[in-house]
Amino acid sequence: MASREICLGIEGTAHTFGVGIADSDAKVLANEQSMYVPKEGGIHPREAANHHSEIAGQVIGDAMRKAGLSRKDITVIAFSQGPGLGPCLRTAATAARTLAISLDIPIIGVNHCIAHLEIGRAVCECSDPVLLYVSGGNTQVISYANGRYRVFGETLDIGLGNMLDKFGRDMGIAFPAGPRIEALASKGKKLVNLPYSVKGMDVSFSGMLTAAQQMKEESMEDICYSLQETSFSMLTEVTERAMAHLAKSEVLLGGGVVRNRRLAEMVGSMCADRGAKCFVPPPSLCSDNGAMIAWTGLIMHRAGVRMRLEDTGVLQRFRTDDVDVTWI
């Protein structure tokens, strides 16, 4: 029987510094982290590094006392290598490093997006799923083919949380602003035009935005409703697409955006009809944390994934279809 593996991974791809540990048992035996807010408008890079940086030792300490730990007991530290904010990652990786080195053990670089998606599975116990992944600055629907995990559509402009966060802002909604605009919602009653932008397998919000923002007669209420059914629709459709087009009868949601208890329903809806599944993560374990980190650092490490401290730079434009999954 193989040993007791534990992992502490670090994640600081934006607005969130998170700790995660887990186990090769994928028990999550902590989940701390800290997210920037800013005092006005979106997110400022270097200021949430500086945020970052000025928490990052507080928050492992924390992590390490959740989990009733010492650092004896971790094996592998695993990081956000990428996608994200170039200084926020870059923080993270050094906390990483750090942390390494003083252990002397592995370190391990994790594609963000990929550990959205296993953590999922782990916990779901969902086997060979489609992934609806909706995040800030990212919307994909991914799933595993030939040795890669791969993107069958994706936002062509920015991603949906991003969206909602631009017109929370213009319309002075505090960030981040998907739980007002979910709230507003459920409040209104008329569905308003909105752009469908539908290509293919592939979204587009940059439309539905600028038109929801010019919209003066219609109430905030109905404004949100519509952005929510019309994008939710969007992405409920190229999601059963891909799921005919692949034959598969798993859906996974991941992303903080998949919070959103509508966008569940739709999904889930779709599912139903179609009698597959849908696999909702707990709240913690869908917006960016670091266990699905640690949790991916550690099946990557098991499956014999190595890194040299100088193979451990950030990759702002880490593509998801770009690391070899050998671990499946």
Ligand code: AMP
The other form holds:
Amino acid sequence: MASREICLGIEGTAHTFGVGIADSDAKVLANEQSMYVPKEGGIHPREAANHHSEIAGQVIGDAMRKAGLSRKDITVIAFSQGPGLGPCLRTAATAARTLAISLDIPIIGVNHCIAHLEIGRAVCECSDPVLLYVSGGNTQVISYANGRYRVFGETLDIGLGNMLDKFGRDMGIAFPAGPRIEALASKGKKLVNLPYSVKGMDVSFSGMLTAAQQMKEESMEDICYSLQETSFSMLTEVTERAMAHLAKSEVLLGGGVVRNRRLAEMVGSMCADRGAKCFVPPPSLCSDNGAMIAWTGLIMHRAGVRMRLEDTGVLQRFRTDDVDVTWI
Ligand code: AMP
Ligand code: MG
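Previous: the form predicted alone; requested now: the form predicted in complex with the ligand:
Shown next: the complete complex, the earlier chain at its head.
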């Protein structure tokens, strides 16, 4: 019998400590997590890392029980090597090294942004998409070209999720503010003027944040509506530009912000106009999660990628295009 590979993946780049288990058929056997929610303000890296180390054992145990596996069934360990917050990354990496050493199995460090793309490709069954990846800290337009996933456009300042969360925090909306902003936006009608910042395939959001924070006359509903319409239009524009330049006909959405129905609707209608297809993974696989790390670690291992323990240091600024994509 051909040996079945089973990978346990640990995600820990920022607020979420996630543990996923995937097998060689891209079947997600478990996808458990615990999210650090700051009592006030934004994510404090050290406090998020403390949260991760406190709950690591429990989340790993939950994932094993959910998958109905015993430790000897796991054949590979993967972890999010970067990009992300240093203390959080180190906590996840330490948990992964501990498991790999104690089980005496290989360990693979995975690029977090690539993992968003690979899990989407697997579950949506698309082959060569342009990924619009919009999360708290990241906003990137990524696609495969000549052996690497390359970043064709990205935010020049903050990720769109951070922008929404920061705006929300000022307005007394708890983290993560995105879902509440979506609900308010659905009641807004008036499009108020906000900076629309697109440079080539890059975007920026800090000017929009400042302008929204300074608005005194408009209703919250109208500001939220305008924030969404303006920022999502920018993202739709740069995604379409990347598709046109690359002659690609699939878009894949990834990252927590794509749980927003209006964003999916806008990108979807742009794709329909071009005769292209738009794929949206289930919400649990859009946000940061362990299953995407497990699946990406598994396909990397299957393609012959090997890492020594010395190679598993975390990379806070790990770039998407730093990775040789040998598995395609
Ligand atoms: P991630 O970093 O990929 O886990 O995504 C987290 C980010 O997604 C946070 O900034 C949230 O505010 C944002 N988010 C989650 N749901 C929504 C939504 N429905 N609309 C907009 N942003 C959202
Ligand atoms: Mg992410």
